[in-house]
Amino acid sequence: MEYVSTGVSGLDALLRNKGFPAGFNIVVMGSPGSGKTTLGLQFLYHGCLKGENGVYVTLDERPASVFRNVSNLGIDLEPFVKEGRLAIVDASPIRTIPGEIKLGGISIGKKDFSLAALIAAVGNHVKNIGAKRLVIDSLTSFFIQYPRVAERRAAFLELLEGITPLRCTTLLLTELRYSGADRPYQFEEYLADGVIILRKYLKNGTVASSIQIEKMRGVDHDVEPHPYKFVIGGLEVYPTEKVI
């Protein structure tokens, strides 16, 4: 098997400091302001700076928007978008441009997205700059258009038929739906190859964060949460403290 590493500061320590397999779909959970998307850009922009060129789908945010937050931490994909290793899908227009609209040079209606063709404009963006990372942020975003539980389920397991053949590393982001130590898991985790939590908590009266891989199949890794922070270049893992 072979591995790829996050990007992350701490976290491959998780991983056994071998980092994600190689074409891995791991799903990245956790709340608003939690870190998913910086956590989603650190592992593209390392990538760029390995030579693995990658692949950012935004169903959110606009790009030129998501670019400049993360910037303030210094992450600066821009050059890398110019020289070509870095391709955007933004699909953020499907939530508020009436009408047709173009996505990856396909058209598409709002009422009639189709999930084919977001698949095949993520493929040609793959293929174009021969990418080996990917992100897409964030599934919250693409299961509105479906508002049961089983559709949710059949359109994620499309998308994960479409993306896999492409053999990208791929990081799902999405919600942490329920955050408590009981709660139901989500139909994502029993899908995906892996499972990472961003969770926030209270210590001392100050709000905390905690990483923890819940899962990662056929990997021996860490499966303690452990304590991150935002610094200047995106999360940094402290994989030698306990939450406790």
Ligand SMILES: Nc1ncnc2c1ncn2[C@@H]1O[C@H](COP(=O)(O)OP(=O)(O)OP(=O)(O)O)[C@@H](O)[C@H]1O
The other form holds:
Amino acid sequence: MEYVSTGVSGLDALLRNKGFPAGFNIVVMGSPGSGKTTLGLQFLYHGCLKGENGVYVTLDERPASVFRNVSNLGIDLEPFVKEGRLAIVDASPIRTIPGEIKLGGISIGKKDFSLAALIAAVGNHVKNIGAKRLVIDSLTSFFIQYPRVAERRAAFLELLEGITPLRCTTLLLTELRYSGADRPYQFEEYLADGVIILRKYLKNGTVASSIQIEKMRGVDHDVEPHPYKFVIGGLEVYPTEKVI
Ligand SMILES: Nc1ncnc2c1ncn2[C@@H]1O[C@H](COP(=O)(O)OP(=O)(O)OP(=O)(O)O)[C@@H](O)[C@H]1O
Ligand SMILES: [Mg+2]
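Requested next: the structure of the form predicted together with the ligand (the form predicted alone having been shown above).
After this comes the whole thing, all chains and molecules, with the earlier chain placed first.
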């Protein structure tokens, strides 16, 4: 098995210093503002620095606003976009009605937005720049068009089947719908190769954040939650500290 370094200080340590298994589809679930987008872009930024190109699919926010926010953390993606090492698929108009999405030069109205078109656009970008890393931000916006859970599950499986042949290591960002200790599982968790959970919790009356690798198929990994913080460079995980 090959591995891909995460780019997040302290996170590789939870993966026995190896990183993510290459080619895995990994769901990153988190509460609002927990750092899903930051983690995803940090992963892509690190890849670009190492010569592993990436594709970022944004469905939640306009690329300009996403880039501006993470540049405050010292993650400057613009040069990589200009050099053709990072490609952006802007599907963010899906959030608005009627909305029009331009994918690979083709405009698609929201109602006609097709999963096949999204998969084709991602595939074209991955092939054009030889991407090894892919981030989809977020599944929540992607699921809007499928009101029923059974449809969502089917659409998610179709998305996974569409992107798996691209052989990228992929982070699929999504909301954590319930955060309690005895929360019900989300269907995404069963279908992905790996699951990472970002949570907020109260510690001595202040809000802190924890990261937990819930699953990573076929590999040994830490299963406990550990604290993390936002620092210059993105998220920083403290693998030897526990969450109390
Ligand atoms: N410079 C900074 N210093 C400290 N914290 C920051 C900084 N920049 C961003 N943050 C924190 O990061 C959060 C946003 O991070 P990010 O956009 O990665 O989260 P997200 O999980 O993707 O959010 P959403 O649910 O909106 O998609 C902010 O709410 C803030 O708490
Ligand atoms: Mg986000």
